[in-house]
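First, one chain by itself in structure tokens, the form predicted on its own.
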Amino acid sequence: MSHFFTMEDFQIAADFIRKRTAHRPKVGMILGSGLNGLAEAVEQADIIPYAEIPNYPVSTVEGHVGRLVIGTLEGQEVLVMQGRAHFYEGYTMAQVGFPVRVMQVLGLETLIVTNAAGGLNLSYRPGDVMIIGDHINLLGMAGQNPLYGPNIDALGPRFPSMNGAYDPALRAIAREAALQAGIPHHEGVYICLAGPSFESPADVRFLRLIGADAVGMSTVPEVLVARHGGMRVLGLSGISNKLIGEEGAPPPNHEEVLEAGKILVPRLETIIRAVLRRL
């Protein structure tokens, strides 16, 4: 496989998805570690096993099922991608961006993103909900991003502005929908790191002096490749659990992530419900 995917790459793709389904969705939805159930809600649902799809790259990862589900919630119709491929399974930055390169020639216009995240910013608990309001893409500063490589004028230009990345409308409605169900939630920076190892206490200290509140090894490289095409994005991180930054704290650990799931995709739900109804 090339480094690089072409257009006729990613209309294969898209042609074979729309061949599997009557819907024709306007929304992306990409679930992350142990966030899975929140595709069950989905009604009159075409399943299809990314196996399936050319080029399409497979989830590895427990807690990722690895599958397209696509059909209606909130009257609204929706793609969801039940679980997501990491740069740590070994994928190119190319590979990681492929999802939604491919949602772009499906058509779709909003992708809401989620993400289990550990917790930098001392004020957050385990189950609280971030909305992201910014990134920090230590990845791509370290040169992994995935607009790398020939920039395909008829998806977006060159040099992409990541000023408000995450769509302010879609912002104000999860905070409201997060306040009327009483949600614990707070509004903050994720950053990208490649993992797949647990950070380090100094890692901890170093990332919240820059300005960090919460930390995860996906989001960022497909918030980057929405972007460029134009899509409103919103990102929502479920905190999995408290990094402190000292040598005698608990390690995290990838159950503990799976086990806050549980409290999250109820919550997650209520705020994706709410910012699909005012779509």
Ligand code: HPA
Contents of the next structure:
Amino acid sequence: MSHFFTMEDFQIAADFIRKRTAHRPKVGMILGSGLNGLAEAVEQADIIPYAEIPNYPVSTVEGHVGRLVIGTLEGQEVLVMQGRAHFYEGYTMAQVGFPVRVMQVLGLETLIVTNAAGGLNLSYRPGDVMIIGDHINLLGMAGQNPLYGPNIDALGPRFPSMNGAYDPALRAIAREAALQAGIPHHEGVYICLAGPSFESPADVRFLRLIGADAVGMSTVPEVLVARHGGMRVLGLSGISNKLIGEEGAPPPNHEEVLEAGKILVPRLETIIRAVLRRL
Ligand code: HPA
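Any chance you could show the form predicted in complex with hypoxanthine after that form predicted on its own?
The next block holds the full complex; its first chain is the one shown before.
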């Protein structure tokens, strides 16, 4: 499907959302697998199912609720995506990036993006938080990029930089909050694969070798769109499983991803609340 969205497509979705809430958030959040519970803390929430929003991609994955929760958290107005669509579900990269573009058109300035990820770095343990310091856009290197196609100059430049994509000041706040709360945390490199198959032991060794600390199937497409559009980004990975890269090591599975989410939700909530207080 060679379909590219137009400015009008983004505006129609943004207008639809604006009519359904009096909140005018400046901060957007995307909640990953097993992390939907974070949205329960949002106060004075207006809720919009994705299925009602024109062109909005709906997640088909267990652990992804599929609705926007717009309200306040720590006194900040926030727009929270409870669940996300992934490339492996059959969506185009343009569709995966669509919600972030709508955020930009709505005037949001900051994106906090979370995901569940497998730990490649041998010092990482399930339940740890990785503050994303940088990413490897493996999917982009393979020719799949949400910015592929005609550039809409009003939204961002043709060739956006990915230097400092993960805002250094936001990372510092996140680190400080994690340290204060005694949350085991790291700063590292996230790598995005297409999925849905998990990595083979040889894949795991390859990904570690090229400098990745955690691997998942999301986040990078959304960050590319956010940075193209000039939004500040904070990325947080919840390490849900350890990847050893040896034949016979226990394979990752979706159940442990959802299970680790239970430990990770309060940890990520602590960090995100601290960031919202200081924005
Ligand atoms: N690999 C890829 N994606 C993931 C993993 C993993 O081990 N865990 C959670 N998301």
